[in-house]
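Quick heads-up: it's one chain on its own, the form predicted alone, in structure tokens.
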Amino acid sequence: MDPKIRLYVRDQLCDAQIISLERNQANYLFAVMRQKVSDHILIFNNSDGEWLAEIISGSKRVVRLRCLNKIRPSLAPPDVWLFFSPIKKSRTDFIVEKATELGVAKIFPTHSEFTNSERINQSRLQAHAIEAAEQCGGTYVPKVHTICKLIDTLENWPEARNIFFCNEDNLKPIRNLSSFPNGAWAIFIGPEGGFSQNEKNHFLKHPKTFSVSLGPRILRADTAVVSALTLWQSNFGDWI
């Protein structure tokens, strides 16, 4: 039977490598999924790809695995970063999960003038990114950064990275992005109240900013993330 369980690990993976799982993963395997010694699962990290592994010893607290053979290489996402303003807990979780599934390199919760939530639980959001990668068949987990300030971020912006500015003031629909350059990108999604005028001015004065409309209706922040990433991936990402 093909193994259905996939786990993200931080260890290096190679032929015959022995690794020990974290306690919560051990509990998941033995208490929840009822695995036993000699069963096979799939494991992956961000650099060594996906491997078939055998459980060689274990309990609800400690599990040891042996790498058997490499199933497929690691597939890193395109070089696109996501910046978004945290919203309600469940919807912020949704954003991180869907961004991981759709394919981003880094995730940056961002505090702007109209952001409703000023704090995040970074470790919980990172766990959601890991779970999303495990469930969707991905072999890369994006890093979820601690919350940053929008204006500070824009004032220290790397020169080579383009800005995909989702601007509700831009009423002209984008039918294709053929005039936009290739290369490194970052997508910015505003809070529920939108970006302030001061923040919009910071975006628009930046030479690498490209203002984009997401359609004639005002989208919720979580919907906007999915829409913007889909639009970007279909033009520049690994969907083409």
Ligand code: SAH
Given for the second form:
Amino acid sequence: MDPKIRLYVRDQLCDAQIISLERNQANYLFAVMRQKVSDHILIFNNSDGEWLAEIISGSKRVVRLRCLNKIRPSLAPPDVWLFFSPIKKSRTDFIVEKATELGVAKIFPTHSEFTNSERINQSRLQAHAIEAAEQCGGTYVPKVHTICKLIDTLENWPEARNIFFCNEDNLKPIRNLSSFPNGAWAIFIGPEGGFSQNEKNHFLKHPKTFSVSLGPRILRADTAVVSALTLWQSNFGDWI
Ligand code: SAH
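Could you drop in the structure for the form predicted together with the ligand? We only have the form predicted alone so far.
Now the complete complex, all chains and molecules, led by this one.
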């Protein structure tokens, strides 16, 4: 029977490597999924791809696995970062989950002038990214960073990275995406209140900014994240 369970691990993966699973994963395997010794599962990390592994010992507290063979090589995401403003908890979770499924390299919760949620639970959001990667068959979990400040970020911007500025003032269709350069990108989505005029000016005077429309309607921030990533992926990413 094909193993269906996929788990992300931090350890290095190679032939015959023994892996110990953390308590919550052990509990998931034995108590929730009713696995037992000698069953097979799939494990992956961010660099060694996906491996078939055998459960060699375990309980609900600790499980040991042995790597059997590599099933798939690691697939790194395209070089795109996502900056978004935290919104309500469940919608922020949704953004992290969908961004992981659609494919991003890094996720940056960002504080901007009209951000309504000041704090995030970074480790909870990281756990959401792990769960999303486990269920979507990806072999990469994007890092969810601690919250950063929008203006500081723009002022210390890495020279070579283009800015995909989703600008709600720009409601005309974009016809010139094909003229955008390839290479490293970062997508910026504003909070429910949008970007302030001062922030928009910062974006617009930045030499790396490309101002993007997501169509003739104002989207909610979570919809805008999914739309922007879909648009970017289908023009520059690993969907093409
Ligand atoms: N309250 C704001 C809208 C904020 S929508 C207003 O009424 O103007 C949240 C974010 O989603 C925006 O800051 C923008 O980054 C993105 N967004 C939503 N709709 C968009 C559109 N049609 N084009 C480009 N970006 C959009």
